[in-house]
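In C-alpha cells, one chain follows: the form predicted on its own.
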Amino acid sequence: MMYLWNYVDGTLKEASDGGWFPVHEPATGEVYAMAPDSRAEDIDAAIEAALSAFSAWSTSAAAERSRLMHRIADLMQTRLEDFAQAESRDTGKPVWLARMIDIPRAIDNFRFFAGAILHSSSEAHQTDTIALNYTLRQPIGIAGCISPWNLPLYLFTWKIAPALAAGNCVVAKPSEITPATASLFAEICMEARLPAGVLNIVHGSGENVGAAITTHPDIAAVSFTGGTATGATIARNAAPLFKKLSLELGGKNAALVFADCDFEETVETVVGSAFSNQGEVCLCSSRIFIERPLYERFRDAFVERVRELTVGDPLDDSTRQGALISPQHMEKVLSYIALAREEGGRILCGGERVQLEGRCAGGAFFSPTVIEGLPYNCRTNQEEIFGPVATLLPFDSEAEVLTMANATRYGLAASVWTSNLTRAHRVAAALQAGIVWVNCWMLRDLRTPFGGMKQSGVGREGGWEALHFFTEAKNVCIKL
C-alpha cells in the first residue's frame, strides 16, 4: 500500500486529523494507495504558509523564479517514466499515452512560463505632452488552483506554472480520484529547493478542501477545471468575496466534415479526436457532422477504424483504449447508451462493457461506441457524456450544420474539415466555440488563449492570458 502526503510549508504532512481516503486503480478496481483526507484546517495551514512566503517570492527576480521552474522541469524529465506509470495507474489511460503526451506537456508547461516571464513588457501611453502613463502587473497574492482527474499532472501544472511564474504563492488541490502525480510532484519541488510555502498541495474532497479554497478570504484568485455544475457552485461561493475566477468547464464539441475534405486524414484524426483518452477529455469531438454526399462512405470507414481500437490493459503498448476512471462513471456512460436507444439511435459499434481477464478483470473498461440516427437536439447530443461515445449526423448545407453545431449550452471547441479556405474562415468565425481547429485537432500553441464560450467557462488560460489572470494591472500616471 502506497501512502501519499500533503505538501505544506515545504514539508510532507498527513491531514490534520489523521484521516485518509482510498485511491483506486481504474484498470483493476483495487485500492492501491491512501491519501490524506484533509479538512478546512489543512487549507488554513497551507494559506498561512503561503502568506509567510509571499513577500519574498513576489519580490524575487524573474530570473530566479525562472531558474527554479526550469530546475523543476529538469527533475520531472529525469523521472518521466515514474510520472507516466503513476498517471496511468491513477487514471486508467494507456501508459504510452501518458509517456508521450501527458507528462511531456506538463514539463513543457513549466518551461514555457519560466521563459515567458523573462520576456514580458509594459504598456506605455503618452497623454499629449502632459503626462506619461505606464502599466505595472503585480502578483495578485495567494492563488487557489483546483485541477481535474482526466489529465491530472498536465492540467495541474497548466495552472500552477503561470501562477508561480507571475510571483504568486499557490494552494493547490488535485482531484481526489487521481492524486498520485501531484504527490510525486511535491517530492520534485522539495528536491528543486522551491522555497517553503510558495507551493502547497492539499489532498481531499471537493466538499471539504475545494470549498475551503473557494471561500477563504485570503485567496485572491481561483482557477478551476472541471464540470459545469461544480463551476457554477464555485462562482456562487466566490462572487460575494470578489475573487478573480477562471473556470474551464464542460464541452459537447462538434466536428464538421465537408465533402471536399482530405478523406483519409480526416477519418484518422476525427477517430482520435473522439476517442483519445477514452473520450475523457473536454476537447473530444462527441458530435460528428458529415456532409450528406460523403456520409455513408465516412460512416463506414469511421466505424471500421473505431472497431480496430484495442481495449486492454493500460500497461500494454498495443492498448488504444484503457479503463474509464471508475465503475460509477462507466454506469453513467451506460445510462447514455440506454438513453440513445430510447431516443431512436442505432448503435453501430460498441455500447457495452468490456470484460478483461487476469490483472484487469475488475477494471472499468468500455467499448468505443458510435451512434447514428439521433436528432441534433436530443439529450444524447446535448449533454456531456465524457466517455468513448460519438454520434454521427448528416447535414445538407453550411447554414444547417452551423445551426446544429451551435445548438448546445456549451461552446468549448470545434473542428472543421474542408479544402475550401474561404469556407474554413467563414465557418470558424460562425462557430460558437473558444477554440476552432481547421483540418487538425489538439494542435496546441501554448501562447494562444484557451477557454470556452457559454457554459463551457469563464476567462481564458494559456500564454499572456494566464499570466494576466494571476496579476493585477496597475496604471501609473506621471505628470511631465
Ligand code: NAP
Contents of the next structure:
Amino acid sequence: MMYLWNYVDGTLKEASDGGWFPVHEPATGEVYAMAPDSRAEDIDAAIEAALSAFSAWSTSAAAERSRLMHRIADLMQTRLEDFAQAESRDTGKPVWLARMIDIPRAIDNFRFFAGAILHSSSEAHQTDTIALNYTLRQPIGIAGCISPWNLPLYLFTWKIAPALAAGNCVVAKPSEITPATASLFAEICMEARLPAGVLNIVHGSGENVGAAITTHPDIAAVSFTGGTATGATIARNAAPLFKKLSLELGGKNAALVFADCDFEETVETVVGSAFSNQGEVCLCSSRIFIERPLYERFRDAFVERVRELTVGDPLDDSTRQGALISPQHMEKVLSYIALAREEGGRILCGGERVQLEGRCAGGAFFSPTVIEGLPYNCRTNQEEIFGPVATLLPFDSEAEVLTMANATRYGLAASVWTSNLTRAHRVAAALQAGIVWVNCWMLRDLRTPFGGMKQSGVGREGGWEALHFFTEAKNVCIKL
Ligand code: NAP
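Got the form predicted on its own; any chance of the form predicted in complex with the named molecule too?
Following is the full complex, with the preceding chain placed first.
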C-alpha cells in the first residue's frame, strides 16, 4: 500500500490525529493508497507555517521567485512520466491524455507565471498638476487554494503558481478523490528547495479541510474550482470574514453549429469537445445545437464518430474513454440517462455501463452517450451531468439558438461553428458565457481571462487577472 503525505512547513507529515482515508483507482475499483485524513488542526499548523514564511517570501526579489518556479517546472519535466501515471491511476483518464495534456499544462502554468511576474507593472495617474498617484500591487498574505478531481494537477498548479509568483504563501487542498499528483508535487518542491512554509498542501475532505480553509481568519483570499453548490457554501462561509473570492464553478456548455460550418472539422472537434476526459471537463460541450438543414447529416456523422471512441483500460494507448471518477459518479450519470428517457429523449448511442474484463473488471466505465428529441428547457438540458453525455437539438434561426443556448443558470463556455465571420462576431457577443470559441475548442492562451458568468463563477483566472486577484491594489497619492 502506498502512503501519501501532507506537506507542511517544508516537511512531509501525516494528519495530526493519525487518521487516513483510502484512495481508489477508478479503473479497477481497488484501493491503492492511503492519504492523511486531516482536520482543522492541520490547517492551523499549515497557516502558522505560511505566516512565518510570508515576510521573507513576499519581500524576495521577483527574479528569485521566478527562478525557483522555473526550477520546479524543470523538475516536473524530468518526472513527467511519473506524474502522468499517477494522474491516470487517480482519475481513470487515459495515461496518454495525462502525458500529452494534463502534466505539460501543469508545467506550463508554473513557467507562465514565473515569466509573468517579471513583466508585471502597475498604473500611475497624474491629477492635473496637483498630485501623482501610483498603484502598488502587494501580495495579499496567505491564500487558500481548493481544487477539484477532474484535472487535478492542471488546476492545482493553475491556482498556486500565480499565488506564489505574486509573493503570497499558500495553503492548498487538492480533492480528496485525487491526492496523488499533489503529493508528488510536494516532493518536487522539497527537491527544488522552496523555502519551508511558502507552500503547504493538506489532504482531507471538503467538509473538514476545505471548510477550515474558507473559515480561517488568517486566510485572506480563497481561490476555488469545483461545483456550483460547493461554491455557494464557500461564498456563505467566507462572506462574514470579507475574504477575497475567486470561484470557478460548473457549466452546461453549448456548441452552436451553423449549416455553413466546415463540416468534417466541426464534427471531429465537437466530438472531442463533448467527450474529452470522459466528458469530465467543466468546458465540455453538453448541448449541441445544429441548424436544421444540417441536422440529420451532422447527427449521423457525429453518432458514427462517437461509436468509434474506444472505452478501455486507461493504460492502453488505444483507449479514448477511460473510467469515470467513481461508481457513485457513474450512478449519477446513469440517473440522468433514466431522466432523459422519462423526458422523452431518444438514446442514439451509449447510455449504459461498460463491463471490461481482467484488470479493469471492477472499474467505472461508461459508454459515450448521444441523446436527441429533448426540449432545451428540460432538466437533462439544464443540469450539469459532468460525464460522457451530449444532447443534440435542431434550431431554425440565430435568434432561436441564442435564446436556447442562454437559457441556463450557467455561463461558462460556448463554441460557435460557422464560416460567416460577421455572424461569428455577432453570436459571440450575444452568448452569455465567459469563454467563447469560434471554430475551435480548448484553444488556450494563458494570458486571456478565464472564468464563467452567472452561476458558473465569480471573477476570472489567467494572466493579469490572476496576478491582480492574488494582490491587493494600494493607491499612493503624492501632492506635488
Ligand atoms: P466539488 O465537489 O465542488 O469539490 C471541489 C473541491 O472543493 C474539492 O477539493 C472538495 O473537496 C472541496 N470541497 C467540498 N466541500 C467543501 C466545502 N464545504 N468547503 C470547502 N471546500 C470543499 O467539485 P468536484 O466534484 O471535485 O468537481 C467537479 C465540479 O467542478 C463540476 O461542477 C465542474 O464543472 C467544476 N469545475 C469547474 C471548473 C472551472 O474552471 N469553472 C474546472 C473544473 C471543474 P473533496 O473532494 O475532498 O470533497
